[in-house]
Structures are given as structure tokens and as C-alpha cells.
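The chain below stands alone and is given as C-alpha cells, in the form predicted on its own.
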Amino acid sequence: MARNVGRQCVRERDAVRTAISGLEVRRAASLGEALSILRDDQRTPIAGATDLYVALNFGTLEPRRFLDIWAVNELRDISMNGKTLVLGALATYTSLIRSPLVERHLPMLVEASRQVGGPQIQNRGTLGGNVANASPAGDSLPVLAAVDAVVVLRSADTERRIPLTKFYTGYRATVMRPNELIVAIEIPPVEGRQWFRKVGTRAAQAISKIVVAGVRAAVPRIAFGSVAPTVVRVPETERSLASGATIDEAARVLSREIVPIDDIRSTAEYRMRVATNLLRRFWIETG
């Protein structure tokens, strides 16, 4: 039995080596160099490469030409610009968890980061990568949507700021241009009690069946992941709660506002039931 397992491991290792050997990678040591490469030789940026290896393993990786920006340390800063929290695109989940600034201003992002994979993924995975990957199940995305985060995009010639709620155009599709790089995520001041929950097949190291983040304020802000092709805010539900509706009334509004689907991880019926239950928990626990 052990010998058979060993042979299987060797076959899988050799398969990954073969797949990697077909990739063409250039490396940038600075932001300026990275942007110049994207301008002159368009490639797919990678950093921690955690999503790339998943795609390699499943045989779904389409790009073959990459720009490795892991060494661009100027994109790792976590800082304040006045009252705005600025998170460098290469800030890892580990650095987010350990940052006093993030703990003070955006504690629900710390909670979300703790639930992203295990320590190895937290050490390599980056916030910018999670945003760029555009998965509707991305754990950080409801947090960023609920606080009206802004994605800072830069090319060799220009810089653009796009609200995260307008960044996604469809399933794994964004407004980012081929010559642009996510350089930072900006978080305006957040007033109100923050709340985050993730539901998966187990307590940790699982892809979300559903994930939700909310801010309890005069006008609540609530965002869901894994219930649509992109992360979504639920403005009708937010307005319902702000108007003084009961939580049961708001839950009925939510059930009309989101349209989950069946997929390999869950069913639409389950997601809808869990979404309304989580809305209730958010309202009770932040009251």
C-alpha cells in the first residue's frame, strides 16, 4: 500500500513539473519594471501563485505567459493616508492578521484572513491576488464590498481608482486592462460594528459555500459571496433594515434580491436558507 501511494505521489509530482515546464515566466524587481513589462509584453501577473497551482492541478489554467511580481516589496505596505487605510496589493493574509492598523480599522478583514486556507496559504496568498482572481467565493471580497473599498489600478502611464462594487463585470471578469496592475486597496473610514461569517464544508481550509460581511450603522452595509457570479451588495435589504423593517421582513427582501445557483459545493436552496439565517445572525449579534 505504501509503495502504491509513493508511486502515485511521484506521478502527480511529475505531472506538475511537466505542466510548470510549459509556462513562461518573467520576474520584476520593482513596480516600475513590472509596469514596463506589462506595457511592452503583456503577461498575466502572479504573486503568491496559490490560485495558479490550483488551476494547474485541475488542468484549467489558460494563460501560459506570466509576470512574477512577488519581489516587488513596495506593494507590501499597510499604512494610513489621512483617515484612509491603504493595503498594498502584495499584503499577505499573514501580514493582514498581524497588522495593528488592520486590527484597529478593519477587524473583520483579520477574521476573514484567518479563515483563508492554512498557514502556508496565508503566508503566500495576497489581498491583491484575491481581488484579481475574481472568484465569487473569495473570502476577502464581501469584506471589501461592505466597506466601499476602492481598487487602485496602475499602468506605466496612468492610475485609476475603481470602487470594488464596480470592479467586477461578471464571473471572473473585471474592468482591469491588460497593461494594469492592482497596486493597492483603499478603505475609507468605517463607522459601525463589523461582522463576518463564512460557511464551508468544515471549520477551516474550505472554499466558501456562502460568505457574508456586514457593517451595522444607520444605513447597514451587507455583502455576500458565493450567491451570484460576483460578490454582491444587497441595497434593497440594506434600505429595508434602515427603514425600521423587522428582520423577518428584511429576510424576505433578501430572498428576492439574491439568486443563488446549484453547483458542486452546494445547492441554491441551501444557500438561500443560510443567507437569510446569516442576515438574522448579523442583525441580532450587532444590535
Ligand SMILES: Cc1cc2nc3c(=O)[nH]c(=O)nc-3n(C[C@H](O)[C@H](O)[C@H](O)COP(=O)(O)OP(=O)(O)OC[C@H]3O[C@@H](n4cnc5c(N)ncnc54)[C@H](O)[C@@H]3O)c2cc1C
The other form holds:
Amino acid sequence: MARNVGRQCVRERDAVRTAISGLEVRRAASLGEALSILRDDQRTPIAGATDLYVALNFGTLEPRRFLDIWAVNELRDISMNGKTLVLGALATYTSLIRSPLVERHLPMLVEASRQVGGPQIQNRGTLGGNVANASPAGDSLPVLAAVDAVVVLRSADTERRIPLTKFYTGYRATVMRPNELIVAIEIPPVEGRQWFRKVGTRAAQAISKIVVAGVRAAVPRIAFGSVAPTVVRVPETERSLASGATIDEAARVLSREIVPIDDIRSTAEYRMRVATNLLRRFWIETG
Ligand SMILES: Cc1cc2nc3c(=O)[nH]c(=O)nc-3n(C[C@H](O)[C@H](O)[C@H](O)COP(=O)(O)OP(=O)(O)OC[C@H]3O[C@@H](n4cnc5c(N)ncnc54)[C@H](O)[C@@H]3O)c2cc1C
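Alright, leaving the form predicted on its own aside, put up the form predicted together with this ligand.
Let's see the whole complex now, leading with the same chain.
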């Protein structure tokens, strides 16, 4: 009996150790080091780990070899390059919320960041992680799509700049190569009033059912999350509003342009209704 109890203890202890010790992590101290490791050795980057730990917890995390980039301080900067706002990939939601530059040039990203998770997630979760994770419900993505943000990818040999709207190729699929890191997101100057709304089940710690960002300019720019396999711009709706259509006409265009799905968080019908309501709100509140 004592032996059985003993064996059971050993088994439980081993089960726990296997889940964690099965992961092999290297830590980079600089961008140069991180890129050389990725050139020589395929590894999955870890930034704040707020998405990766969820997958680990659910037992759905497939990669076992990781590159921890959290200490690569070069990727934390938020700065201006001429008129372009440059957001380092490791900028956390907290640093975006506190940044006077983001407040001045992209206030809707501050608004979106405030609505991500709770303070713990805002302290660890990064913009680069949100973009790379490629969830259609990622809260920063409509903001970045609406302002024609550019994703800066770097490998040991090259740098590529990809418009965010071309970065995603399908559900959770991107053009990023295994030897590349997102190093920054570039935001060209934004003219016009910015607007962001997220609809979830509650005010905090909720994944969005619908998320929308818009810029009210001569040609408005509007992007939705959670209505398609990737974040989407709605160019037909934008054109109809630019050409003087009424908001009811534009809402009808939108309902032909997006194809929300049913899933565990919501129904397609609810999402369509909320998306058209949010379009109206955007138009009224920025008018
Ligand atoms: C409780 C909770 C609440 C949350 N609430 C929200 C929410 O309200 N809204 C929302 O949008 N998200 C939410 N999230 C998801 C998550 O916090 C964000 O997506 C976050 O921005 C991910 O960043 P990270 O640094 O933690 O990424 P990680 O978990 O470290 O990585 C995520 C993915 O991105 C890759 N990656 C990370 N950085 C890079 C890089 N620089 N280059 C290339 N690949 C990279 C990783 O390999 C991994 O595949 C929540 C998560 C939790 C656990």
C-alpha cells in the first residue's frame, strides 16, 4: 500500500515535470543575438508569453523549443522617425497607455490597450505578440489596419516592411518566415478623428465579439475584427461613405461586405447587427 502511494506520488510529480521540462528555452540579450539564434536554429519566439501560456495550459502548445526575447530592450522603444510613429514590438499595453507620443498620434491605440485583459496582461502582453499571434479578435489589429500600419520584419540578413493588411494570409496565418522577428510597427501620420470600440461579454478580461476602429477623414478608414478569418478593412463601405451615401445605405453595403461566423462567443446574426450599429455610432460620434 505504502509502495502504491509512493508510486502514485512519483507519477504525479513526473507528469508535472514532463509538461514544463519538455520545453527548451534560450534567452537572447540583444536583437543581433536573437536573429542569429533564429538563423541557425528554428525556435518559436516568446515575448510576454500571455498567449503562449494559455496554449501551454490547455495542452495545445505544439512547439517545444523557444527563444525568449523579453530582455531585448531595443524592441521596447516608442519613438518618432520623422512623421512616422514607430512602436517597438515589445512595447507592452501599459507602455502604450503611458506614452505621450501614442496619446498624441494614435489615441485609439491607447483606448484599445486599456481594454486588453486586465493590468497583469497589460504589463506583460506586447503589441508584437498581438500582431504575430494573428487572432482575428486581437484588439490592436483593427486600429493598425485602419491607419495603414506597416509591420517591420527582420531576419539576420534582411528587413521587410509589410502593410498590416497584407500581413495576414488566412486564419492565424501570416507571411512571417520562421527566421524572422517582428521588430516594430510603423504608423504613418493619421489625419482625421479616431474612434475605437470593443464589444465583449464584460468590461475587462473579455475577448471581443466585435472590435472596430475608424478614422473620420475625407475618405474614412474603417477596420473590423472578429467578423472574418483575419482583421478586415471594409473598402466598399468606406467608399460609399466618402461618396455621400447615407449611413443607412453604408450599413447595407457593410452587411454585404462582411461575413461574420457563429462561434462559442457569439452568433453571426448578432455580430452583423452589432457591426452595423457600430458603423452608425462611428459616423454619428465623429461627425
Ligand atoms: C487573461 C487574458 C486576457 C487577454 N485579453 C486580451 C484582450 O482583451 N485583447 C486581446 O487582443 N488579447 C488579449 N489577450 C491575448 C494576449 O494578451 C495578447 O495577444 C498579447 O498582446 C500577446 O503578446 P505577448 O507578448 O504575450 O505574446 P506571446 O504569448 O509571447 O506570443 C504570442 C505569439 O506571437 C509570437 N511572437 C511574439 N512576439 C513576437 C515577435 N516580436 N516577432 C515574431 N513573433 C512573435 C509568439 O511566437 C507567439 O506565437 C489576453 C490573454 C490573456 C491570457
